[in-house]
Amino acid sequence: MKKKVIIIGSGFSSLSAACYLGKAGFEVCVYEKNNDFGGRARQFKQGGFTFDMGPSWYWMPDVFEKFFNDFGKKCSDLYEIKKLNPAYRVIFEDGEEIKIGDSIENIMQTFEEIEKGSGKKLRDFLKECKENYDLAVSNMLYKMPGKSVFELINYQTILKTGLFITNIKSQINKRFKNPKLRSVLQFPVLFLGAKPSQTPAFYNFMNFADFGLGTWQPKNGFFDVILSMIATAKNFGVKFYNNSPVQEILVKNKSVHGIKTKNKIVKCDIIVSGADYSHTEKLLPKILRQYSDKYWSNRTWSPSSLLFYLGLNTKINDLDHHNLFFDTDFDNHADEIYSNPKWPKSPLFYLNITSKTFNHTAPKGCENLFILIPIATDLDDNEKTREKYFNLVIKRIENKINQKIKNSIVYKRSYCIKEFKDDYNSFGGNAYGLANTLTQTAFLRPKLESKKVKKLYFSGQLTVPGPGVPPSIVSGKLVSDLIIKDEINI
């Protein structure tokens, strides 16, 4: 008789769980609190445009190449992707751009035009990030199921020990003099939730996802790869149910016996949560979770976000499918997310606009544009607050590009703190999970498996490997090789 698991949550680690335990044998059934599968990568339609709700950098594509190799499948059989050029666009405070270029060489010359002699060390740079890269994803990031600090520890990481020990910033500030081009390389981190000051530099591999591996998009967005992973799922005979929250998980002898969704009671023999960690543990008696409020509110969090989505009526000229505004400090606004966390003076912004680059995402004639201010975590959310800022990044998108664009708003919908504590229940309203310090690193993180609940499981963004998209894929593979161990491989 099959082993029925049941998943918490329809983001990328509780997609990638039910396929792979799906692939297994077991029984899967996922339970999805919202009206649309996704997690933070659900989408929506409004008036012609399409929006992607969260993640919009496609990023490290032989992740998803592997996931869905293990599958028969390859990225190309269920959806199209294009590789940008420009990736993207960097906006400076005196006017001034950096478009980052599709290949290395490009990149390179841009860096030389800009300081002489950086090319070169451009060169070196991204030799030693594609060796951590190589090194983390072929030798750590499939393996590292958060038990360990032998997990670290292998002759090559021991030949690395310094870039555990150093910060990223301070070893681009070493090569790079130029502090543009030092902004730029640190951009990358923030996909890993923390102050380039407080990440190891040997996350430097992100520089060469960047750079080396290249900016892709899906051609109709993220949700294509949420689609991809739930058809897959399905070819197994998992099972998915909406509008469904989880209400309590059902201890019975100190092992999962089911679950409580609106009123009705579901059996199981193991239980996978993809959803928030803290909140799953609140499905518990007190005395059966793992780690306190206490605990969770001395993490260093990555931050939030407040995101705008506009759909307008006319097309905007110079601007490409990445912006990044980074035509304020960088610092101050690091600053105000995690050492002195306030609403920011003068934020940092990115636009997304990805009717650039397949126009059927907006109508003909338009644009659909997707904002995302990086904001601290548990700030008071008003919408006095937000129409604040909206106008604040208007005027600066509309000075960058000399046109006015505002009274062109034909659709307009906000979404902050309040909607990720709502619709994620996301401790703190945070975006991204546990940012990646060093001391929140492989088995540092939250465990993948209850020491408390036996047959309870664990995946996502606060455990391991860390945040973002890639990572959250590989997690749900981690949790699902240790549940075929234990339950098939005995």
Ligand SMILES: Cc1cc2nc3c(=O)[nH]c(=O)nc-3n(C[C@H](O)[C@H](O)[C@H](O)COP(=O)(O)OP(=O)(O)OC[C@H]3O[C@@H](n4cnc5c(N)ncnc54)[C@H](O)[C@@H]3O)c2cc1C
Second form
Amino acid sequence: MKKKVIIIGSGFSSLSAACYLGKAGFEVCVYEKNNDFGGRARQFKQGGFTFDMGPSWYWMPDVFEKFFNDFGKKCSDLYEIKKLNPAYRVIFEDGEEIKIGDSIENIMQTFEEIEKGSGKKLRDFLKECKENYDLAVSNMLYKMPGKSVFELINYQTILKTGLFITNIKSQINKRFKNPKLRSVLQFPVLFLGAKPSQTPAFYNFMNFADFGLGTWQPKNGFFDVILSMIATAKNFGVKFYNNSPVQEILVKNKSVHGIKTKNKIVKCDIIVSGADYSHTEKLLPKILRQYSDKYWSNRTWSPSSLLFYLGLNTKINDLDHHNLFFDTDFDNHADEIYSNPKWPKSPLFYLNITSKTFNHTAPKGCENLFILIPIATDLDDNEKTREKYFNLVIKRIENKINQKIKNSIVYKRSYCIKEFKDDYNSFGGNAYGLANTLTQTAFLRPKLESKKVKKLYFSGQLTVPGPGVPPSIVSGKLVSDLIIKDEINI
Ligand SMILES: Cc1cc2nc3c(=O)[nH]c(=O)nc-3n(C[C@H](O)[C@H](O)[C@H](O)COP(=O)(O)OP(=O)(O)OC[C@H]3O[C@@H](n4cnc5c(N)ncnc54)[C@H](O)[C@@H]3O)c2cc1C
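Following the display of the form predicted on its own, present the structure of the form predicted in complex with the named molecule.
Now the full complex is given, and it begins with the chain already shown.
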């Protein structure tokens, strides 16, 4: 008889595990608390506007390709993607902008124009970043379930070069003098959830992901990938249940026995939870939890976010698909997120306009805007504060583009700490899980497998390899590999 696996949640890591375990011959059921599947990558449509609710930077296309190849498909069989040019635009305090092109040569030229000699330095730096990318992504990522330090010791090159001792900020600052170029080069590691000064230099492979592999956009947004993963899982008989919050993990003889949802008990042999790790442990009796409340409170969390989804009944004259408003002091804002958590005085923010690339994501003559302000977790989140920041960022956008847009807003929705907690059971309302700092890397992250409850496994951005869509997809594979190895007799 087939062994039954229950998967909690339907984010990228859960869907990845559902596909691999379904393919391996398990009977798999996915239980999602929300009405819509996809977790932080859900999508909603309103008045002709389409909004991806979370991820918008499609980086590391090779990880998506490898995932679908494992099921005999290519991404292009399932959804259409386009490489963006410019990949993104960075806007600085003095009004100056840097547009990042779609090839290394192109970007080298931009660097050279800003700082003499930096084009060649960039080429040399990216060569190193590519070596790390090949080592990390092609080699380590899929082979490191984060069980012990010995996994890392196998990769002596990293240890020898001390890439886990130096941080990415000082590595970049040693090579590049211009503050704007430094900011641009530090941007990719923000995806890992911590300050560049806290992120090991090894993660400079993100710079290769950025400049070397480019920024892509699926035609109907990230949700194209979610739908393709659900279709892949359903091909293997995986069943999906929405509006089904798991309230309890049932344990018998120190092994999982089933789950309790709001109206039923479902028995199973194995559980994989892609819900936030800290929440999943709360579904167990206290004695069976591996990590205490203190442990979670002492972690370095990725930021939360204040988000605005806006529909405009006009076109924006200037700006691109991805726009980074780095027009205030980065270090001050970073301190207000990590060192001295409070609402930021003058935040950096990100503005996404997918209708600049695919105009079917907004009605004719209209534009869909998605604004993201990174903030510390667990701040006091209320309507008045949200409105204050809304007015602040709209003003900065209007000043930049020299166009009034506030009166053209025909749809507006905000999303912040409260919704992150209510919708995803997210610790402190974090947006991207646990940051990848030196002490929260690889075997130092919460484990994929429970030490206290047999057959209970975890996936997602709080475990290995870390935050972001590609790592979450890999996490679903790593956990599936462990289960398949343990249950080899199915
Ligand atoms: C605003 C934002 C922007 C981002 N931008 C990017 C980007 O541009 N590029 C990128 O690569 N990454 C980005 N990320 C990060 C990326 O989206 C996440 O790392 C990834 O989607 C996490 O997937 P996951 O499977 O770990 O978790 P989730 O997507 O959070 O999935 C967990 C699921 O578990 C469900 N759940 C929780 N509790 C229960 C329960 N008790 N019972 C049943 N179900 C439950 C939740 O509802 C959710 O569906 C962004 C994230 C956010 C929030």
